[in-house]
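So this first bit is one chain, no partners, the form predicted alone, shown in structure tokens.
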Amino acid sequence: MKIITIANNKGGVGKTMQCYQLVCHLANQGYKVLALDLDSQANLSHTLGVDVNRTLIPEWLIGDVNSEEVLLKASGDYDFYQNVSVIASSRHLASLSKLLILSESEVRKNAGRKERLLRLRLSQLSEKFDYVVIDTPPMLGDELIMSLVASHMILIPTQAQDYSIDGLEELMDTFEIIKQSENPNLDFAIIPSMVNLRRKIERVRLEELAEQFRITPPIRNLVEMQESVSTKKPIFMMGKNSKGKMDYGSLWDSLNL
């Protein structure tokens, strides 16, 4: 089972869009996919046709409920949705940090450290799924740290603009700490997201990113991307002349997915 986290400590960079497209792409290839929504905004859960009044993710992490109580089936108009399960989020996920503090002794007994809780819980699902795709909140909190400890790869959507690139520093520092202390096999790639290749400044920023980091082919800022999410129709189902379909095809090829 391969675990992939989509993360950025800045919002509005296309993070949930990338999660949705990746989940659908993998499911369409015939893989069993778990979409784990750790963002209390629950946008990924809603897009995959799952709504819960109160998420049980905090209770699942500390061991008060088992996986069968949090696993739900995705809902959509296409056959590949049968391959997708969801652990859904809700606004109540915002209480996770408080619950972890209150359950500190139980957490230490089960996982040693709270950062390892998610890795422990996902290891119990390794026979059920081929891939886990994790959406994280736009902040460096417990959800993101646990995801980095549990994952094989982190994909970082980033706009080719100054303030977005500057914000990478804190996330990459965290990545290096986790890699050295908890997860030596953790890999990453930066996805230039919502890019306007007609703007010279963005082309320059892409070149600067490529000099510092491993970057993937860019995803352009296209209207059809938002249409894909709003209609719950993944980009690979767009017409053969779809620019978005071409962009994502190049992205998945570059990641060997």
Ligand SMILES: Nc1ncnc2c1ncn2[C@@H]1O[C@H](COP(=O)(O)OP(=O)(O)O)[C@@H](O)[C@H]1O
The other form holds:
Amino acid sequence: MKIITIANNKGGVGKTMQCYQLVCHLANQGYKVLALDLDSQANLSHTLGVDVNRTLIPEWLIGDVNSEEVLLKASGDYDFYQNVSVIASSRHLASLSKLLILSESEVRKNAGRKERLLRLRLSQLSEKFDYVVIDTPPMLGDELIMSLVASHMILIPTQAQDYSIDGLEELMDTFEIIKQSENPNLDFAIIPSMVNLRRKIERVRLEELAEQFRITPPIRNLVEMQESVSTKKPIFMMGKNSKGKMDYGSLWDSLNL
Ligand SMILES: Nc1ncnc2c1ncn2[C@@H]1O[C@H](COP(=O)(O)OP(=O)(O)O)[C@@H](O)[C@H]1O
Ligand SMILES: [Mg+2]
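Please supply the coordinates for the form predicted in complex with this ligand, as a counterpart to the form predicted alone shown previously.
Time for the whole complex; same chain goes first.
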């Protein structure tokens, strides 16, 4: 079972979009995929056809409820959705940090440290799934740290704008700390996201980014990407002239998933 986290501590950079496209891409190849939504905005859950009133993720993490109670089936118009399970989010996920403090001794007994809780819970699902894809909130909080500790790979969608790239340093510092302490095999890829190559400033920033890091082929800013999410039809199902399909195809080919 391979665990992939999509992360960027900045909002609106295309994380949830990438999660949705990756989950569908893998499921369509016949893999059993778990989509874990750790963002209290629950956009990924919603796009995968799962809306819950109250998420049980905090209770699942601390061990008060078991995985059968949090695992739901995705629903959508296409057959591949049958390969997708969802652990859904809701705004109640915001209480996670509080619950972790309240249950500190229980957490220590089970996982040693709270950062390791998600890794522990996912390891109990390793027979069930080929992939876990995790969507994370736009901040460097418990959800993101736990995901970094649990994952094999972190995909970082990044917009080619000054403030977005500056924020990247904070995330990369955290990545290094986790790699040196809890998860030495953690790998990452930086994915230029929502790129408009007609804008000179974006081309310049992209070149600068490529000097600092190894970057993947970019995903362009395209109206059809928004339509893909609003109609719940993944981009790989679009016609052969679809630019989004081309971009995502090259991206998945470039990554060793
Ligand atoms: N490649 C793209 N082209 C155009 N719009 C995009 C693209 N990727 C994402 N979006 C749109 O941008 C907005 C933010 O994307 P989202 O995936 O929700 O970001 P995040 O999860 O990082 O907050 C959404 O409305 C989404 O549909
Ligand atoms: Mg999101």
